[in-house]
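Below, in structure tokens: the form predicted on its own, a single chain.
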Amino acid sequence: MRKIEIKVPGNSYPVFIGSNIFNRFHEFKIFRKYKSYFLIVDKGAYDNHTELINDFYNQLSEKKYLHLFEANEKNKSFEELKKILSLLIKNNFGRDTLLVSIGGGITGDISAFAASIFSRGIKYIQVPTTLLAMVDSSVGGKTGINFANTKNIVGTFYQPEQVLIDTVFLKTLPRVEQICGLGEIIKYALLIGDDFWGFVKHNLQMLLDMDKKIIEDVIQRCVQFKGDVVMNDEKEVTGLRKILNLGHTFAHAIEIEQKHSIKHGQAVIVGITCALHLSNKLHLLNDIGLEKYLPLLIKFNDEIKIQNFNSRKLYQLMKRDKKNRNEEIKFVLLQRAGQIAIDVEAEKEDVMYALENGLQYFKV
């Protein structure tokens, strides 16, 4: 089992990765603290370990309830977040209880924030089930869920108590979860450096055929990354951590134009390629690393199909972006691997460029 100190001030947490560490749980010290526990789980991750969080459920205290969220973006809503809310004053929960998210980070996102609000904020770890939650979301502490058709707009920076990652729940992960999980992974890729990008390119098939220890490698990479990035820049103050939106500017849009017909990883992967086409346009990527970077986003594109889609309105969705200053759409793009250029600003003819030179590929 492995261990990542995410060193937050003020509220520095564990990390921990392993295969067959979640029925493992009472070896961890934050179980032995709360004798109160609510649990949300994706009810699609249930239905593929009934026995495994059943048997998790089953050895807790008695003051204990389990609700089965139907994890999509329609529902990564108010009504949503009501039900979870109205569930836990209904059933006497109070500060004193810790709440245990385990799902994708569909999940993981409406639950962190539920925590944060409610009784003015309680305890709350993540159990990320999905490759994506293991490499992103399930570590930052950004909460969130969508209002008036724009993504993650209502939320909190919230930080975990743990965060418990089991590669076991990777074994009956559907392909198109592999797919959103690589997304997020090529990005990391691009913000860690060429190094990295070798290994998950020479490892992409042992990497989809979940390897026990590529996996491992790559999700505590990714984490590690990503919690120094948080641990100098949690609340976005200095800008270090917009670098974590790569290609998320463009994504975000997408899925909302799609109507959510695609996955927030895919999107991410649509949204990448993108940001490389801006990238070059605007000469801060040039010809030869668009064309070294741009076969492993585009290798899957038979796999995301976009429907016909509106450029005007997608620049318009992009407006709507939490990182935008002055109503100016700000960018976050490559010069190359490890080098990131964030806060930039593009002419709308460059932005619609780079939409329809992004998008050809994936089109159906």
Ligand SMILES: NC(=O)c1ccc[n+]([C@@H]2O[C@H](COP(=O)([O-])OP(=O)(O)OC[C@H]3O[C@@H](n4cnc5c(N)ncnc54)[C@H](O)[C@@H]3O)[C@@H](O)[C@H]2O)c1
Given for the second form:
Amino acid sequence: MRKIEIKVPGNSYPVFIGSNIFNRFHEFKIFRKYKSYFLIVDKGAYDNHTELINDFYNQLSEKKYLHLFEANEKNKSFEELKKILSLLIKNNFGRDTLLVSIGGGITGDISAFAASIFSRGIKYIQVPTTLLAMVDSSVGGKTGINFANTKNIVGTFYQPEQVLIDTVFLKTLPRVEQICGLGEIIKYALLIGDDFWGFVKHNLQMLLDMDKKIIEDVIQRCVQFKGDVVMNDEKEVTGLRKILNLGHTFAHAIEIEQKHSIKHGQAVIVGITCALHLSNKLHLLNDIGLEKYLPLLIKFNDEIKIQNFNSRKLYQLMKRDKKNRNEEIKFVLLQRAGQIAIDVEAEKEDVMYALENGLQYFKV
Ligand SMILES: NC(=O)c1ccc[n+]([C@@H]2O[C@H](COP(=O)([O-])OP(=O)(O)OC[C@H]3O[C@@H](n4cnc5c(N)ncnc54)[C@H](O)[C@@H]3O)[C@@H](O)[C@H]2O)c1
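Return one more block: the form predicted together with the named molecule, after the form predicted on its own shown previously.
Let us now look at the entire complex, which starts with that chain.
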């Protein structure tokens, strides 16, 4: 089992990575520390791993509750948050409760948000069950829900007590969710640099075949990198953490404009493709760089389908992005793998150019 320590100001927590480690939960101190446990479990994960999750639940101390959550962007909402908070209150859970989130990024984000506001904050842990959640969303403490047609606009920064990454969950992950995880992995490859980019490219098939060592290496590399960024800019104030949003200004707008017919991780792939075109148009990324990085992004274009899109609406949606200041869209762009430019402003016509050029690979 591998262990990474995530350090944030005044706090630190472990991320454990391994195969078949969730069923060894007795070995983790945290499961002996609490008197009551409130589980929020992604229904997709539960249906595929019922016995494993039931075993875990049955062996917890007496006071416990299991809430099944249907993970989709529509349910990342105030309504579902209210249901969670009501269940916590109705069943007399207090501040001594450990909230355990088991699921993908949607389950993790809403669970963590509930933990951060219930009783002014209770402790929680993340047990990610999708590739995307393992390499990215389960670490770093960004919590939230969607509201007013805007992704993740209501939320908090609130770190977990522990993250337990068991790759056994990946065995049942549908192909589309693998591609979603790959979207964030490609993001990390571009953020980290050419050595990790080369590693991902070279081992792509083994990664999709869920090769145990490759997958753990990739998770470890992404989590370590994110941990280092979060350590230096936990609440996105110095600007460093913004690099994690590479491609996301485009991606969030695309998700909304396409009415969530494509998933977040797929939108990240399309969004990074647009971001690379914008980087090239603004002379940050040269033609050689663009040609080097594009093939991996468009490799799965027949599995990511963008319906008729409206570039003007996409542009308006991007103006709502949380990173913006004074109505100007602030982009995170690429100079080369490992070298990122933040807070880049662009003329509307250059953004339109990036949208048209980036989206063309994915049009139905
Ligand atoms: N907080 C952060 O830092 C952060 C970072 C990146 C993304 N996100 C958020 O994460 C979300 C996307 O997360 P996601 O890609 O994990 O999607 P998801 O949570 O929608 O899960 C994808 C699907 O897989 C199913 N599933 C989960 N585990 C499974 C398993 N082991 N086997 C079979 N099916 C399983 C789920 O039921 C769901 O239908 C987005 O809302 C995004 O905004 C947050």
